[in-house]
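Just one chain is shown here, as structure tokens, and it is the form predicted on its own.
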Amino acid sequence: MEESGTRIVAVSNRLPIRLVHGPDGLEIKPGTGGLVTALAPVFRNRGGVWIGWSGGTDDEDVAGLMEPASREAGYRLYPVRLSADEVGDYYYGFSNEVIWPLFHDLQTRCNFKPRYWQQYLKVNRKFAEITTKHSSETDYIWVHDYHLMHMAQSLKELGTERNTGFFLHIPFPPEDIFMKLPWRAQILRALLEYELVGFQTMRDRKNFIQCLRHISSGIRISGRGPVVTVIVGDKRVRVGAFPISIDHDAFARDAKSKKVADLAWYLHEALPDQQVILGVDRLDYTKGIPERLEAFKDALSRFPELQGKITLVQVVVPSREEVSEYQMLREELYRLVGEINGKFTRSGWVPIHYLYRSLDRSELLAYYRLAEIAIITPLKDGMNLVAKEYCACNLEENGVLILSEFAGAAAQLHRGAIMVNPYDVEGMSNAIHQAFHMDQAERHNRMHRLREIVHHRDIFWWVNNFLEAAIAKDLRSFPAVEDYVPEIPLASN
């Protein structure tokens, strides 16, 4: 994105593409995940830059794949190449065995190995070096998520002068949990090197400021509202809450397409005279999938009128299958699904349809349109865009959203959803029963309210809010050019 030499340079752990080994060697496929879903449509054809790890290792030559990928994306892509050791200790180690569980209040799953921290610093510096190489002093550097909390400090250590902002896509934990991190002071001071630090919710922002007060008694707060200024000595850092969202209009438009409508009808014919309750999650222990399955089993037991009349379609997208904890979770889910289906299945009805795979966009939207109920019950989540996607695709406004109190989306969607505590199996079971019996008028009123929120607080609203707080500009300063083709000077690294 550029205006008078100004561009937005997004920096994230992963590029918005992924490398796949095909029959003819390495191939480029579109990326997945909330960040790509959210930002890719905003960046397209605006002249921006995206820097991130390609997903490969140093022995894979990815530079030649970047030019066609950049032309397809509509913005420049520059890869950061990581060795196998760096991937192991920075990504699987510090990012996913320390920060991920800690920030989701699951500190007993943390593995505080000192070498993980050293590799985290090393890789953050590597990202800073690539960013220095492919940006200019007039660019705005927008760094995303917990993998790169130290990058602004690395830029300063390199002598690189850039205006930088950081957005944390996962929750920020309360003080009593964050303070268990051995490198707590270093992380907090590194975040204060950004000019703007953004969080998903006001609760996350509050937790961050409380942790800052723990390491420095001289903290002062100036201002009111979603964005305030934190003053530490002579350092002034803006800190705000910016709930991320989706491209509502694109989801609604695609859900309305004939292809999706036909597929939804085909799926519905396979499940006649039943209400479909849908769960869509990445394989992860924070998503509360075992607890949800237990709640569904409890509902079938306590409310026998549901048997034969409701079907749970649970989609689990494979993730981090190299990690033993994720392998054990996968096996636990297979066991639970088998146990429930073994107990309740009868002629013409199987209670759980379990899909352990990725869905393409049309198939996902068809399931959103098919489902009368969506159940989204993470133990803790930064936002959870699936909740918003389901609402955007519920064109008839007859669906019911069951939502965890501990999803970031709850702050915006709590008045239209049925709110549940994901640790309360009977409470979730009661919510399933309530959703099943909810009359059409209440369904419509609730879903209409939810869709209005998602429509008016979409991804473009989110980006505008962040940019206005960061550089006093919005997306109108970076107009999209439909036939924009980026010039790609290939990176030597």
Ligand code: GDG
The other form holds:
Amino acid sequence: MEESGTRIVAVSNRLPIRLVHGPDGLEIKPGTGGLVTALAPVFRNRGGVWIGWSGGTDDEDVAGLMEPASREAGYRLYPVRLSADEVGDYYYGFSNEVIWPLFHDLQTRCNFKPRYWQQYLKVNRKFAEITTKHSSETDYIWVHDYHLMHMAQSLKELGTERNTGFFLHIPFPPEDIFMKLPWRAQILRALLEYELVGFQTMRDRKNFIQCLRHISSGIRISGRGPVVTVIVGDKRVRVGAFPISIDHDAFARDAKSKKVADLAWYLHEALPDQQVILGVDRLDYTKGIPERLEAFKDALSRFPELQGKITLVQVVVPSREEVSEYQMLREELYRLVGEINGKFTRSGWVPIHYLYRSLDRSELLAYYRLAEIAIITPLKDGMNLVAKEYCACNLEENGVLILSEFAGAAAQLHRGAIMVNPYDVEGMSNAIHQAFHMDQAERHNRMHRLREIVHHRDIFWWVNNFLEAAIAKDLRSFPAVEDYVPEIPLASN
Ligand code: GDG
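Having seen the form predicted on its own, can you show the form predicted in complex with ligand GDG?
Full complex below, order starting with the chain above.
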């Protein structure tokens, strides 16, 4: 490589961009989802590199789009090209039909096809080859998420010496669930090839260490606190809990802007004398959306004083729509919303406003600002950034957060939120009732507490903690440069 000194090379399944077919051919748009929200602001203008799949298939030539995209992003982007077969078996297959459901404790949804595993290995190797090409020995390779658990091992198999760290954005399951994975030993051994393995919560870290005991009887733990060293045979791996977060100040600042404030006022004016209860989720069966709609229906039935006084705004962002399970969920949601609105709607009041699309950032922030209650009830979630974003944008500190016990965010936010079991429809319905009637003083106390946590434990705190554990450095070693333009070497692909 042409530069010396440590650079951070992020590697994730997807680049932080989306390819969209526009009137003039392929166009580049910012990516969506938790990983991008969290990492993009940290990487901007700091001289780093991001390697990932562009989202298209082999036949689409995306290399030419990377230069403008890199300039726009403020770091270099290098695409990994995948064939349609690889996308089918590595991404939709192994990642999303095996690891995603299993790690969210939904093992009955898993499809353990052996050919998925073979493609997973092949694609991890492909990522390792491209990372080898675009990095040097002094770089720090920071691999993200469940699609790439095998990458450090693939790098070693290629003879590439790099300092590597891994962060798992989704939960790590308890041993009795993890052990169902036919490739459990290979995955655990592959994770031990990283120098540092990070999880969202202490519970995930505990589950991982518990699973390691199954492949080796002689494991030892040294150190205390969130990051410990695990010694398995001749391997020493640092293993830590690093709860991911958001750029709190950017959310709070943008929520305060006139544009968002005006939009929030305008949207709430259309719902006079209502408390708005807000749900925002990617279309996913882990997010507990049908159970939440059932709970809302139950609340309207058991607490009739809520009728005409509360409106659920449920935003569902389309995701993985090519997969039949996601199509079925989409249909189920339409059916449930139709049933509830059909039963309760009356002149001047529609109980559920259902938005099945992605909102632009201002609109999303306006909903965060105007909602008196947020209801975030995943069946299981690595962290859940929406919960933190809602708190950051609740400038008046009068909102109520209803939060699932099984979101990673619960470990930090449980004292200020109303905690619920997302499988307990009546319990969630009681929580809606409690939130609706909560007085201003209690709302303020709880929300103030929540906002303090999100403010102090923000995304910069998270990155610094990880880098500190990984390379004994923090972001001050990678200062952001105004108007930074990443150099794209010619023949970059
Ligand atoms: C994975 C883990 C973990 C949502 N709707 C819109 C929109 N969003 C943005 C939110 C938020 C992100 O998408 C969703 O993040 P989550 O954390 O809630 O969930 P996942 O996408 O499943 O993320 C998760 C995360 O990784 C990070 O480690 O927390 O547990 O599953 O940032 O704001 N953004 C826009 N319009 C929308 O309509 N612009």
